[in-house]
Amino acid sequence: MFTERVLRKGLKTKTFGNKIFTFQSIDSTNNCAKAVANIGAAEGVVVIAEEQTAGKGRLGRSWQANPEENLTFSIVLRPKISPEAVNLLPLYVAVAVAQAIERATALKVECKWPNDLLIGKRKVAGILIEGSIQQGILEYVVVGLGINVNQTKFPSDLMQKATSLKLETGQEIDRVQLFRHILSSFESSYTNSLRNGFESTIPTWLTRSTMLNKPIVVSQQGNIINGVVKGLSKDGGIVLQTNGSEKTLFAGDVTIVGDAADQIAALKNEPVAAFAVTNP
């Protein structure tokens, strides 16, 4: 089991990881992080667990991860930004985590809108952002991360969609060292983003995505939208060329269309928001 002493040893961040709550088993690290945020936890507090019994994925799905093989943790942020800028946060997180993984493994990591990381077109990490807005002010954001690190066996329905760092490198990955890489990358990118605006992440995110100019299918609020990706808006939406005009979406479940099977899979998906607001 992780311990705060082990995780903090050698950690050179000033804010991220200032306090680390560790659990062998917990329902959801995001739930715990929101609970401590609601009672005043400082920015940078981390909740990490070896096992989540009710881990959260997108669309209300569960995030399944084998105990003691992966990284599942949440971080409390208190950025002084408008609620409208929240859709930029998944982009910042994706870039920071991708950079950390590449430093640790030399693998090439791809970003997929709104909140996935891929290696070789297979999902290696997911991001879930939740938070609280009170009277038009963003009180806090909780960034939840699930990273497939040393897991090599997945349920049959995920075998063609998921991968792990161990499967891609053929080597056991030091999870503690990777955790430190991620927090360091988070803090460095966060400082720059606060200074320059989180929209400054967009060009870097785009260089890490193969979605540009690709046809995609988006499931949103029960509707299916087809279009070609033209880029990202300044506030983090995906810009599609569809039916002769441009349309900007801020939520949806995306399938990059490669063949008919992809389109059928997309039709089965439900809508998703990149940011979920909760009222304590």
Given for the second form:
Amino acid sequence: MFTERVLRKGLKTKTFGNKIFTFQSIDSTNNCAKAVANIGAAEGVVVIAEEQTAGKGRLGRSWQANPEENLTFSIVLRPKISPEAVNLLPLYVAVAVAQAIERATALKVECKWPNDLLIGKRKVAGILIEGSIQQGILEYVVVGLGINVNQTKFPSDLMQKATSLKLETGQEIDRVQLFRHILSSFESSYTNSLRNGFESTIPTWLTRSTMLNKPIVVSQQGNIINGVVKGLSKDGGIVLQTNGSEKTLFAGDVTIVGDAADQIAALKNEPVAAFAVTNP
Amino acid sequence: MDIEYVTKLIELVSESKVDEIEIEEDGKKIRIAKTHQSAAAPTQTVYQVAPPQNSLPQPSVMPVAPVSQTQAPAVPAAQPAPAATGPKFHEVKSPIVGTFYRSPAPEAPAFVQVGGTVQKGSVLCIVEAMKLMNEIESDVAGKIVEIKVENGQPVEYDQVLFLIEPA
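Mind pulling up the form predicted in complex with its partner chain next to the form predicted on its own we just looked at?
The complete assembly is shown below, putting the previous chain first.
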């Protein structure tokens, strides 16, 4: 099991990870991080667990990960930005985590809108960000990360859609070292983005995406929109060319037409943004 | 919510300047509070589990049939006020463009119902944008008079979501 002492040893960050709550088993690291944020936990507080008994994705979808093989943790952030600027956070977090994984493993990580991380079309990490807004002011956000590190066996329905760092590199990855890499990479890009604005994420995100000029299908609460990806708007929405007009979307489950893993998901009528995430 | 989680929360509250926290999850509510009996008494941590607030049967949807003006509503508190406008009610607006959700998950109970009371800081709904789930908190204590948006619908910036009658 992780201990705070081991995780913090050699961690070269200013605030991220100054306090780390470690658990062998917890319902969800995001729930705990929200609870501590609600009672005033400082920016950079981390909650990490070997096992989540109710690990979650969006809208009640569950997140499954074998204990002792992966990384599941949440960070409390208190960025002093407007709620609209928060829209860029999912893109920013995806890029920051992709960079950290690349530095630690030399793998190439792709971004899929808005916040999925893929290696060779398969999902390697999931991100769930939850914020709290009162009177139009963002009080905090909790960034939850689930990274498939050394897990090599997935349930059969996820085998086509999921991968792990071990499956991709053929090597066991040191989870503690990876955790430190992510925290320090994340903190340095976060500090830069607070100074320069999160807009600088957009060009970086685009260079990591293979979605440009590809046809996609977006499902929004049962409403289906087809289009070709033309880029991102300045506030992070995906710009689609649909029937001669341009449309900017801020929500929906995205299926890239022509991607095998996505098509399998589409056939099964499952949201692709939810690999390793299953509907209960 | 397991015992290790609760124990750490108690530890955290004991060490912090906060006197009380309340967490609601999966219908279970936990309140952890420091009690100050007297100046001489040591700080004591109290741990309570309360039954879910919304265990009483409540209509989950607004009535479809129009209520006759002459007929007194049987359960006034649970009816949406027909003329819920004007300065009397506090408006809670959407701070962002996104999708409105009344509950944390499709099967989960709604955060609030018409007629229910809320405290300042109670979570009213989630507005999702870019897969970021933003919990919108009430900025007043009072009673929910009207919920202006259907679950799962898109909302615009500054769109009124709730009308609350301040306590």
